[in-house]
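Presented as structure tokens, the chain that follows is alone, the form predicted on its own.
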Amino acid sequence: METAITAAAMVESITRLRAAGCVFAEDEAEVLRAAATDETALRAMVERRALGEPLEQVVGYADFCGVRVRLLPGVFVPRVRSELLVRMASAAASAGSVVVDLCCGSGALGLAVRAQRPGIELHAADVDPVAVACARDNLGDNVYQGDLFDALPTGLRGRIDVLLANVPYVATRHIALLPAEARDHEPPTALDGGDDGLDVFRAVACRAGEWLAPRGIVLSEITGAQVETALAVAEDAGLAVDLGYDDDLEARVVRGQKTVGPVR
């Protein structure tokens, strides 16, 4: 059953969403009414939109890639753009496959993955306490906090088929440029990728090898401006390497593959 709103409601939402510089202030205020238990919960919901808190984190959900990720205030909201990372990765994986969604947030890559390959075995971890509670509400078990690959259980290890690493890779001098909204209300550890965006990806290319089974692959998505530096980094870490990408969606994808035999 729909909660009561009164049309007198809905126009002072969207005054209000409109006058705090909301673009598309009618289509969030109807996001907005539909999560809302009734007109104090709605304006309440209205007035930390408002004030800049993404509109997940406010109605508690983000539909991505098929799925509805369940989301709690400050973890990492999944864009769009990673549609490409789950497309590679449900391509790569089947019955059987051990998947791990690394630096998960609230698991939202790993559960699209899941809903098209229903057959996985999948595992994911992040640093943030907060994100983990967030990823074992959508995912349930197997979901382990810590930094990169110590959070991982030591079974895995020569194991994984599909490594998703959608790891923080804003530079450190473009954290300040970001939109409020994720400045303000993603923690820093979801997107500080150091001096050049890349440091956690060269942490995750230089470990990858010894998780990985043979074949297996490492996933992680970069701007076009790091193409070129990426795949130098995961060559050098002993991966066969190529860049998957859609212009639609703006993004870039780095493949590392582990290989049995010298790469050519």
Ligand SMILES: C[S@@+](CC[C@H](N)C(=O)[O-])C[C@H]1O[C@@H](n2cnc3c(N)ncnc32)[C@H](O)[C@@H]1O
The other form holds:
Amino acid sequence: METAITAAAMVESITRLRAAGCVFAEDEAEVLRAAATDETALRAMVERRALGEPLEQVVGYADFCGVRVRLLPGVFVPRVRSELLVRMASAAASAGSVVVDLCCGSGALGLAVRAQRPGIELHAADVDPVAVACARDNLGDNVYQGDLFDALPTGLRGRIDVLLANVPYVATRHIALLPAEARDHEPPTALDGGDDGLDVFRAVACRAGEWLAPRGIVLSEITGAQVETALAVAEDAGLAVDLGYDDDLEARVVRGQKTVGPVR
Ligand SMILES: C[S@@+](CC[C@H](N)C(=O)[O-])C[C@H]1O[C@@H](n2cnc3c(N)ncnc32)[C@H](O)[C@@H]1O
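Since we've got the form predicted on its own here, give me the form predicted together with this ligand too.
In what comes next, the whole complex appears, and the chain from above leads the way.
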């Protein structure tokens, strides 16, 4: 919808964003203009952005992997690098597959996989009630709140074909090095993975076999520095492991597969 926003208001917006250090001030001003209902709303949004709130939280959406994901303030903004997770999940899923987006945040990953593979049975869960509300808004039913697998209906045990688990994986000592946008506007529970960043990953890996269907897979994003440890953790959990990577996205994904037989 075109709004009555004058050229002067746009110049004012760009100037404010530039002064706040936004590198892409013109582009961001356009995105804000498209989301603003009038000049008063535009000024308020520009101010939030100038004070460091992520653009996606200010406008209330993120465009990710070809889908528009609605976002609430304080909910993790889906990262471009997570396209690799979506690609690997979509490659493994087909109509009828049970896909779970664990640690779902806004539900962006599940939403993107469902757009590429309509007909999947999608479930999602997160510990953060704000994230859960956001994911329900994006995904509809089958979004649960709670700690990892404890949030899921027991009927999913042994039935999950694709378990997306984009867990928090920043080592605690590295949190201070993150951009202020993330540090100040995304909750620590969405970022902090403990001493080596792999605490939540370990908790997922050690219970994945119980929840995966035979030959089901778990997919988790990690950093380059975590590759060796993460592969060992998944292997120790009884999974067959390999690594997906995309150097352009600077993305690394551990893939663990339940190889055989009955639920443990
Ligand atoms: C890195 S964010 C990923 C969000 C989303 N999957 C994405 O890629 O946009 C990690 C998410 O894990 C959630 N989380 C952290 N610890 C959790 C736990 N123990 N159980 C469930 N969710 C958890 C956080 O609330 C956050 O939404």
